[in-house]
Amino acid sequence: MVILSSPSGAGKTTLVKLLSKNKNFNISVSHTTREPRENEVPNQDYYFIDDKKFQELIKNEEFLEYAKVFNHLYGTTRTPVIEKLEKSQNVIFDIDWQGADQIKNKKLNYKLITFFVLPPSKKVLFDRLSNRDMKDKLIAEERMKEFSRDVLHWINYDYVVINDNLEDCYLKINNLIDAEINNGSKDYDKEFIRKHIEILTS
């Protein structure tokens, strides 16, 4: 199991798709109560469901993890994930820190590697958010406020990567996964990450 989390707009969804294609990872498709964005395909990017259906899944304890993010609910159902893992297939998750914590606390009997993806700067993040489907500057600003809180959870992840260049960031994650699986040496500088966080949060 590999988890990628990041503040909104840092690029984790694109990285998850790359890893899925090139490393033969099955993407865990989340359920959500939000509306689809322009470029999203229902049942492929997300299972889009209403609040009532989501509450039923909570009640029936069907979620491996779920969380409220920007006033919408997101969750991963347990059965499809466990079925894939039991067939020795790798699963990759595109979830926030709340979901990552819940999966970690479940202590499932499968190897878990967690990554937190950061933007190179606050300005780059704001530009990405503004250029996305968020023509509304207010939404981008709201997500920037959330960013300052989200970023503090970096400490709970195995690795933190900076998505300055997509290809470089992908290769970094790829190499760290390989090193974890094969007990190889890891090119990872935690002190550099700590300094980058200080700049982002100052």
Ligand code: 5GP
The other form holds:
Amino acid sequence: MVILSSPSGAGKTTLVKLLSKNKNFNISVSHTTREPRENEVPNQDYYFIDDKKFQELIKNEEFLEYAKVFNHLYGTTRTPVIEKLEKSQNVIFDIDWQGADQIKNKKLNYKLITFFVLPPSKKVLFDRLSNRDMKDKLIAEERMKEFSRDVLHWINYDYVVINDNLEDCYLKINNLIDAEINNGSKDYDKEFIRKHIEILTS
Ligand code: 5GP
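For comparison with the form predicted alone, provide the form predicted in complex with guanosine-5'-monophosphate.
Let's see the whole complex now, leading with the same chain.
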């Protein structure tokens, strides 16, 4: 299991798609109560469901994890994930820190590697958020505030990677996964990351 979390706008969704394609990872499709964006495909990007259905899934204990993010509910159902893992297939999750914590705490019997993806700077993040289909600047500003809170959770992840250049960031994650699997040496500078986070949060 590989989890990629990041503050909104750090480019994680593209990375998840790249990893799934090149490394043969199944993307875990989440359920959400938020409205689909224009470019999103139902049942592929998300299962878009209403609040009532979401509560039903909670009640029936179908979620491996779920959380409220930006006023909407998001969750990963257990069965499809476990079925794939049981068949020795890899699964990649694009979920927030709350979900990552829940999966980590379940201590399932499958190897888990967690990554926190960060933007190179606050300015780049703001520009990325403002350029989305949601042109609403207020949303971008709200998500910037959320960013300052989210970033504090970096400490609970195995690795933090900076998405300055998509290809470099992908290769970094790819190499760390390979090193984890093969018990190889890891090219990872925790001090550099700590300094980067100091700058992002100052
Ligand atoms: P977005 O609405 O931009 O697609 O996603 C908002 C946030 O919700 C992202 O940080 C994304 O990783 C997170 N998210 C998406 N699906 C899930 C899920 O199933 N569980 C949790 N905990 N977070 C999710």
